[in-house]
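Next up: a single chain in C-alpha cells, the form predicted alone.
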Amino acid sequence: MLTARVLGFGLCAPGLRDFPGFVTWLRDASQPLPAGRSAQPSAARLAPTERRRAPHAVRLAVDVASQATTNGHDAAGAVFCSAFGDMANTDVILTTLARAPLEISPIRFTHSVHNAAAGHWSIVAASHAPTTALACGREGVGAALLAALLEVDRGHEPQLLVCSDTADAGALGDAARCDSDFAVALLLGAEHGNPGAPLLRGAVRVGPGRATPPRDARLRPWWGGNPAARLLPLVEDCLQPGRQGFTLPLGSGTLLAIDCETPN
C-alpha cells in the first residue's frame, strides 16, 4: 500500500483560471460547465521573455505547477505527464516538414520534446530535483500517479505531479482527439506531513477495469475529452469529507485503486 497526503493543488481549464476557481464553480450546481476549448494560463512564474517565447502547452502546464506549490512546500521532485504533447506545435513543425522543411523553426523543435515542461519549470523553480516526463497515452495518467506515489514512498519528501494536455490542432486531432485545454496538479507528501490533508491509500491490482467517471456529472465532458482530466475525481474526493476510492488502468490488465479519505 503507497501512501501520500495531497498538500497541494492546481488547475487550469477553459473558463477557470485557477484552482479556488474551480472549486467555487464546483459547489454551485446551477453552473453550467465553461464553455471553449482554450483555456488561460497565466504562467506568472516565467520571466517575461520565457513567458513570449513558451508554447501555450508549457504555460498551462508551468501555471498548474505553480499553483500547487504555492503553499510553501518545496517538491523534491516532479512527475510531467502528457498523453499527446504540445499538438498545436507538432502539428506545425509537421505541416512545416511536408511543405518546406528546409523552415522548420529550431525554437519550435526544442519546445515539441515531450519532457519542455518539465525542462521550464525545472528552471521557474531553480530546482536541481529530479524530474520525469510520462508518455503512456490516454492511460497515462494512472501510471504517473503511481509513479509519484512511489517516490514519496521511497523518499518521504513532496513530489510535484502535473498532467496537462491541449486541444487537438490540423490533421492530429483524427488520430488523437483531444476536445479542450486541461491541466491539474497535485503537491503529494508522506503521510505524517500534515494530518489536515487529504489521505490517498494506493495499490496496484491485476484485472480488467476503467478509470472512475467523475461524480458530478457537468465534469463529463472534460473527462471524456481530455486525458489529463482523468484525475477529476482525486480532485472531488479530497474537496468531500470522508472517505471514497476510484480505479484508474495502468494497462495490460492492471489497474491503480486509490483510497482518498478526507477530514472534515
Second form
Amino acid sequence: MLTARVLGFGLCAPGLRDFPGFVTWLRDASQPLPAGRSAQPSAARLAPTERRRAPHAVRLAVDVASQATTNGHDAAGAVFCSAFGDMANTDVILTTLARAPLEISPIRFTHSVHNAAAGHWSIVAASHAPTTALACGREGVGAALLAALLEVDRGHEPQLLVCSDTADAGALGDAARCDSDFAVALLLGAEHGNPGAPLLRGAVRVGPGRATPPRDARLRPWWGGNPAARLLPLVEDCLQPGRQGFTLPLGSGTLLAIDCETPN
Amino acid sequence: MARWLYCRAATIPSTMPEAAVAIASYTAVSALGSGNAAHRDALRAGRSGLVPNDYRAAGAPLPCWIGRVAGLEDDPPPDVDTRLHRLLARALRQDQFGEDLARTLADCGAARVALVLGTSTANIEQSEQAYRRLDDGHLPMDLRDPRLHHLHGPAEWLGAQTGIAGPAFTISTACSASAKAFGLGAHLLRAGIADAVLVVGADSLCASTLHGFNALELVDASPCRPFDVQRAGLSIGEAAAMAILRHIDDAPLAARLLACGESSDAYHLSAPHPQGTGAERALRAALRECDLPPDAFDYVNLHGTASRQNDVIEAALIARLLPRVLASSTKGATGHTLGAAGALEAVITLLAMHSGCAPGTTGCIAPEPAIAAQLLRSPRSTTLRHALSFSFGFGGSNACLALACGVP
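Here we have the form predicted alone; I need the corresponding form predicted in complex with the partner chain.
Zooming out: every chain and molecule, the one shown earlier first.
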C-alpha cells in the first residue's frame, strides 16, 4: 500500500484559469462546461525572457505546477506526464523537416524534448530536485501517479505530479487526438504530519485496467478528450468529504486502485 | 542464463547497500555490433563503429559521421515495422535475452513484470515519413497507427511482443532517459510493485535529431572526439539496450545496480551548468544511496558527448570529485545514442567489469588537461569491481548509475 496526502492543487483548462476557479465552477451545477480548445495559463512565474520563449505547452504545465506549490511548500521532486507532449511544436518541426530540413529552428528543437516543462519548472522553482518526464500513452496518468507515490514512499516529499496535454495540432491529430488543453497538478506529501489533507491509498492490482469516469457528467468531454483529464475523478474525490475509490489502468494486465479519504 | 551475468576476478563486497538490485541479464545493439560479445570485442580492440553519414531519409545526408546499426534495413520486426522496433526486436533475439525474459515472465507471472523504457524520440522517424507524404493535410492511411506517433508507442509494442502485463512506463528526459529508467525500475522492485523489471533504452537515427543538433551547431563534421582539446561536437548514433532487474535473492551472483542518483541543473534548457553543480548533485546522490566513497569506484563511463561545453565541465568535475578513478567516454565508438545512451553505457560498463577491460576514449588524441591523467585514451586491462556511469540531458536532467560486478 502506497499512501500520500494531497497538499496542493493546480488546474488550468479552457475558461478556467486556476484551481479555485475550477472549484467554484464545479460547485455550481447550473454552469455548463466552458467551451473552447485553449486554456490561458499564467506565465507570471516565468522570467521575462523565458516568458517570450516558452511554448504554450510549457506555460500550461509550469502554471499548474506553480499553483500547486504556492502554499510555501518546496517540492522535493516532480513527475511530469504528458501523453503527446508539445504537439504544436512537433507539428512545426515535422513540417519543416519535410519541406526544408536545414531550416529547423534550434529553439524549437531545444523545446522539443519531452522534459522541456520539467526543465523550465526546475529553473522557475530554483530547484535542483530530481524531475522526470513520462509519456505512458492515452491512459498514462495512472503510471504517473504511481511514480509520484513511489517517490513519496521513498521520503522524497512533497512530490509534485503534473499531468498536461494540449489540443492536437496538424496532421498528428489524426493519430493522437486531443480535443482541448487540460493540465492538473497535485502536491503529494507524507501521510503523517498533514492530517487535514485528503489521504490517498494506492495499490497495484491484477486485472484489466478501466479508468473510472468523473462523477460530474459535465466533465466527461474533457475526461474523454484529453489524456491528462483522466485525473479528474481524483480531483473530485479530494473535494468531496468522505471515502471514495476509483481505478486507473497501468499496463495491459494491471491497474492502480486508489482509495481517497477526504476529511470533513 | 547468459554467461555475461558473471564477473571475472571480482568479489561481492561484504556490505551491499539495501537499495541494490540485481541486473540478471543484459544485452545491447549499437554501431559496435549486435550482442555483448560484439561490444566487448570492439571495445577491447578500441574500434569505432562510426561511419560517414549515409542516412538519407530527409534528402541529402548532412556532412557528418553517424553510429548506424548495420543491416537493420533487411531485418523487419513482427507487427508494426519501424526502425526503432527493428532495434528492439534484434536486442530480444540475441544473448539469449528473449529466452531469459520468457523464463522471468514464467517465474514471476506476467503481471508481476514491469517495463520501463527510456527514449528521446521513440518512433518519430515514422512521423517524419508521414509528413513527407501528407494526404491533403492528413497522415497517410498506412501511417496512422497511434503507436507510430506518441512516445509510449515502442513500450506498447514491446509489451505486446513480450507478454509483459505489469505497469509500463516511458521516460523521456532527453539523454538521461534510460539511465533514469534503471532508477525507476529499482524503485518498482523495492516497493514490491514488481518482481522483475525490463529496463530498456532505445533511440533510432532520424531526421529530427540529426538536423536538430546540426541547427544547434553541435555536430562535428568528422568523427567525434570526446575530451579532445580540438573536439568540435558530437556524432549521433542509434542503439537499443536492455536489462532485467531482479531482487538480489533471485539472482545472487549477478551484477548489481547499487544506486541511481538524479538531479536537475535548474540553469538552462540546452546548456549545462558551467560549474557542473547538477552533475555533482547526481553523483553525490548516487554515492549517498550506495553509501560508498568516491575511491571505492574503479571506473567511470563519462557522458562525454564531445560538445565543447559538456566535456570541459565534466572534465573539471571528474578531476575534482573522482581524481583517482579511471575514466573514458565511449561515444567516440558508438556515437551519442541520446535516450538510449544511459542503458547502452550501463551495458558497456557491465561488460567492462565482466571482461576486466576498461574501454578507451576512441577519437581522443590530445585530452583536456584537467582530465588527462585519468582519461583512458585506449582500453586498459584491469580489475573493475565498482563503476559509475554518467548521463546528462537537455532540460538539465542528470543521472548517475553506480554498478557492481557479480561473482564468478
